[in-house]
Amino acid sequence: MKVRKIATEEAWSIPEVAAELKKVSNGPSQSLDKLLVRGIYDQEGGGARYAGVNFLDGLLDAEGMRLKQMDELGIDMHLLALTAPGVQMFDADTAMELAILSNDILSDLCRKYPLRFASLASFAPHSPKRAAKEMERAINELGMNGFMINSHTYDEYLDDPKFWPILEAAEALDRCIYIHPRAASYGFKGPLQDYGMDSAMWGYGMEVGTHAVRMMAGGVFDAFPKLKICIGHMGEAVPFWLWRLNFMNTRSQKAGRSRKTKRSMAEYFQDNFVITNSGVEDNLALRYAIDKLGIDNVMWAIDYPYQPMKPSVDFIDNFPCTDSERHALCHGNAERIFHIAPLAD
C-alpha cells in the first residue's frame, strides 16, 4: 500500500533575496556563511553545483523541475522554507522587507498546490517585536504551518531574553519553530575555515546542536513549556549526546556553573523537540534516534537541492521498521506537528 511522503526539510527561495544574498557574497562581511552564499549566488563564478544541478535552479524553480521530480519518485508533499541564511544576514529593514515577501509568495504557491507544498514562515529575528508580528499574520492571515530560523543571528542565540517574544509568539500560535543550521557564529570560525568544515560536513551540526543545548540549559523551556523545536540532519547529533549531556549538565548545576533548571535536558529534548532526518541516510542513525526519542518525535526529509530526490526516498522505501512507524515518520508526524491536513480516507 502506497505510504504518503511528506518531505519536512526542503529548501527554497526567490528572486529578491536571491539578489541580496549576491550582494552578501561581494562584501566586507568575514561571515562563515560567505562560502556557501558564494558558491551557491555568484553565478558569474559558475555556481555550486550536485551532480549537475545548479543549487539556485533547485531553489527558485518550485513549479518546473521540484514537481516533476516529486511526481517521479512519488513524493506526495515538499514542507518549504526560505533557504539557509534566510533574511538574517540582512539589515534589519531589509530582512523584514524580504521576510514578508517571501512569506506572502510561499503562502500563494502553496495555495496554487495545496496538496504539493506546505510551508515555514521566515521572519527577521533582528526586532523580535516585529518579528512577532509577522509570525501572527503568517499564521492567522497566511495559513503557514510553522517557522523557520537559521540558527544565530548576529552571534546571538534564542536563549537570550531578548528574543523571547518569538519564543511566547510560536508558543502561543501552537506552531514549531525549524532551527536549520548556518554557519558557525563569529566564536566557532577559526577551527572550521579549513577542509570544507564550515558547512554540512561537521560546522553546520556543532552550531544547531550548540543552539539546542543553549536553549535547553539555558531554561528556555521553563519559560515556554510547550514550545516545539525542530531540528534537522538525525538531530544534529544531540540524540546520540544525551546521555552525556544530563550527566554533566547535572554536574555543573550542582557546581553551580550552570543554571538551575527545573527539568533535565533529557526531559526537555524529550519533550520540546522532534528531529527530522534530513541529509542522513543511515538505518542505524535513525533507528537509534526512533528507539532513544520514540517514533512520534522522528520524521523524514530530503534536504532538496542540496540532497538529491531519489537516494532519500530509496532510503526511506527500504527501512526496516513496522508499518506504524513508516506512516509516522512518512507523514504522520508531519500531518501533527505542523499542521498539515490528512488525506482524506
Ligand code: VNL
The other form holds:
Amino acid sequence: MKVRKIATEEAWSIPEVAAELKKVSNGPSQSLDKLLVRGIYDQEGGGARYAGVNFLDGLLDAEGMRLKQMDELGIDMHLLALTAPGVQMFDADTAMELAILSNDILSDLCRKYPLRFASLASFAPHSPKRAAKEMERAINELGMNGFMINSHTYDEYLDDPKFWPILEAAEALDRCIYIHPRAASYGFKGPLQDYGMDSAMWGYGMEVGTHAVRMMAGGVFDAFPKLKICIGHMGEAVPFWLWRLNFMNTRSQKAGRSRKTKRSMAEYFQDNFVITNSGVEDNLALRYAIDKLGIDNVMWAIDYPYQPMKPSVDFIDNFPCTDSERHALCHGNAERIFHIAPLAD
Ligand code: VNL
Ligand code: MN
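Swap state to the form predicted in complex with the named molecule from the form predicted alone:
Next comes the full complex, this chain leading.
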C-alpha cells in the first residue's frame, strides 16, 4: 500500500531574497556563509554552479520541475521554507520586509496546492518583538505550519533572553521552530574555512548541535517547557552524544561550571526536540535515532535541492522497519508536529 510521503526540510526561495543575497556576496560581511552564498547567488558569467550543481534553479522553482519530480516519485508534499541563511544576513529592516514578502508568497503557493505544499514561516530574529508579531500573522492569518530559523543571528543564539519573545510566541502558538543550519558563527571560522568544511560537510552540523546544546544547558526549556524545536540531519549528531552530555553536564553542574537546570539534557532532548533525517541516508543512524528518541520524534526529509529526491525516496522505501514506523516517519509525525491535515480514509 502506498504510504503518504511528506518531506519535511525542503528549501525554496524567491528572486527578491536571491538578489539581496547576491549583494551580500559582494559586500563587506566576513561571515563564513559568504563561501556558499557567493557560489549560489553571484551568477556573473551565467548559471551558478556551487559544488557542480545549479541549486538556484531548484530553489526558485516550485510548480515546475519540483512538482513534476514529486509526481514521478510519489512524494505527496514538501514542507517548504526559505533556504539558509534566510533573512539573517540582512539588516533588521530588510530582513523583516523580506520575511513578510516571502511568507506572503509561500502561503499563497500553499493555498494553491494544499495537498502538495506546506510551509514554515520566516522572521527577522534580530527584531524579536516584530518577529513575534510576524509569527502570529503567519499562523493565524496566513495558515502556515511552523517556523524556520537558520541558527545564529549575527553570532548570537536563542539561549540569549533577548530572543525570548520569539520562543514565547512559538510556545503560545503551539508551533514548532525548525532550527536549520547556516555557516557557523564567527568564532568558529578559523578551522572551518578550509577543505569545504564551512557548510554541509561539517560546519553546519557543528553549528546547530552547538545551538541545541546551548539552549538545553542555558535553561531555555525551564522557561518554555512546551517549546518544540526541530533539528535536521539526524539531529545534528546530538542523539549520539546524549549519554555523555548528561554525564558531563551533571558533573559541570556539581562543580558550579554549568547552570542548574530542572531536568537533564536527555530529558529536554526527548521532550522538547524532534529530528529529521534530512541529508542523511544511513540505515544504522536512522535505526539508532528511532530507538534512542522514540518513533514519535523522527521524521523523513530530503533536503531538496541540496540532495536529490530519488535516493531519499529509495532510502525511506527500503529502510527496514514496521509499517507503523514507516507511517510515523513518512507522514504521521509531520502531520502532528506541523499541523498538516491528515488525509481522509
Ligand atoms: C547545503 C546542504 C546547503 C543543505 C543548504 O542550505 C542545505 C549544501 C544552504 O550542500 O551546501 O540546507
Ligand atoms: Mn536543508
